[in-house]
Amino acid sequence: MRELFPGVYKWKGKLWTKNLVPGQRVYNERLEAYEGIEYRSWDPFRSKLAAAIVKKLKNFPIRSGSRLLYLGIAEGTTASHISDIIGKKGVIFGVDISEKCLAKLLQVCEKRKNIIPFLGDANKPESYAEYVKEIKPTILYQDVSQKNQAEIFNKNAKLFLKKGDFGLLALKAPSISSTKKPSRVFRKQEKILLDEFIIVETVPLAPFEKKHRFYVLKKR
């Protein structure tokens, strides 16, 4: 077993994280023991962060004890692996607008106490600002399917991040425009992101996700 990043491993041709809650699956992922420790397989077809790692992501700021604001947390597939990585001393404040998704996420949070779910609109960060400011996140993660993805990201970053903090963003070109070329969409979104961030790294996510790019950014 080889450690790619702190808490992220490659073994048997797959990605793995140490299971924070041994015996518990989140999305029917594979569980395997290695030297007495249980690991969960991390599917790049189900997680854009995993896809970025498989596509040779170089910068991975998430560590044990990290504090994240996660926009578009959905049912918690990716968040559960981040939960494994950050451990009991870390925290994820997860925002999603879907009641259906949050209902499923709540089941995950029953045992993963380092995930705090919040039903809300990522486009209105003032609605959860008082809670997020208590956590003091140093990483902003976003995976939302809205036209103004970059604007939402910047708005939250301006309110919650400090200079030097990291942003991790999955950009979906078809959600922004279904008629323009993805390359053109990405260029326009990058110009918006540069108002608040330095772009550290960009990773195309095909074949796992078509017309998607994953960004690692650092707050100005």
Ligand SMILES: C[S@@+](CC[C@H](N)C(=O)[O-])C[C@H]1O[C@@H](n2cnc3c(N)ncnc32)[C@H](O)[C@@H]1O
Contents of the next structure:
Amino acid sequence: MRELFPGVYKWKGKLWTKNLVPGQRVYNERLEAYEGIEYRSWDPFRSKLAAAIVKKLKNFPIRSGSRLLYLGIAEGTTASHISDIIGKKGVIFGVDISEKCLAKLLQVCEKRKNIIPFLGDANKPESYAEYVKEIKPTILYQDVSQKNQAEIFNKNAKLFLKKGDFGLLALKAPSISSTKKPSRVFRKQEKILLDEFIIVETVPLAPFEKKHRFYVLKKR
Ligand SMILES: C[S@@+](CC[C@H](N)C(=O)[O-])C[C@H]1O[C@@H](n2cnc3c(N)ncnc32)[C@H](O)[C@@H]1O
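The block above covers the form predicted alone; next, return the form predicted together with this ligand.
And the full complex, kicking off with our chain again.
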């Protein structure tokens, strides 16, 4: 077993995180023990963060104890692995607009006390600002299939991040334009992101996700 980043492991050709809730699966992933500790396999076809790691992401700011604001947390597939990595001292404030997703996420949160679920619109950060400000996140994670993905990201960063904090962003070109070339779409989104961020790293996610890019950004 090899540690790629703190709390992220490669073993038997797969990615793994240490299971914060031994014996519990979140999305039918594999559970295996190594030297008496249980690990959960992390599927790059189900999680864009895992896909970015498999595609040789170099900068991974999430650590034990990290505090994150997660926009588009859905049912908590990726968030559950982040929950493993940050451990009991870390926290994820997870926002999603879908009631159906939130209902499933609530089941995950019952066991994982470091995830706080919130039903809301990432376009309206004022609606959750009072709670997020208490948490003081230093990492903004976003994966929302919306036309204005970069604007949503900037708006939230402006409100909640400080200079030097990190942004992790999955951009999906077809959600922004289904007719324009993805490279053009990404260039335009990057121009918007530069208002608030320095782009540290960009990783194309194919073959796991087509027409997607993963960004590591640093708040200006
Ligand atoms: C691709 S899924 C996220 C998958 C998740 N990040 C994971 O890896 O486990 C995109 C999510 O964004 C949510 N979403 C779309 N528009 C949103 C908005 N304006 N505010 C909050 N969530 C939104 C959708 O409900 C959906 O759950």
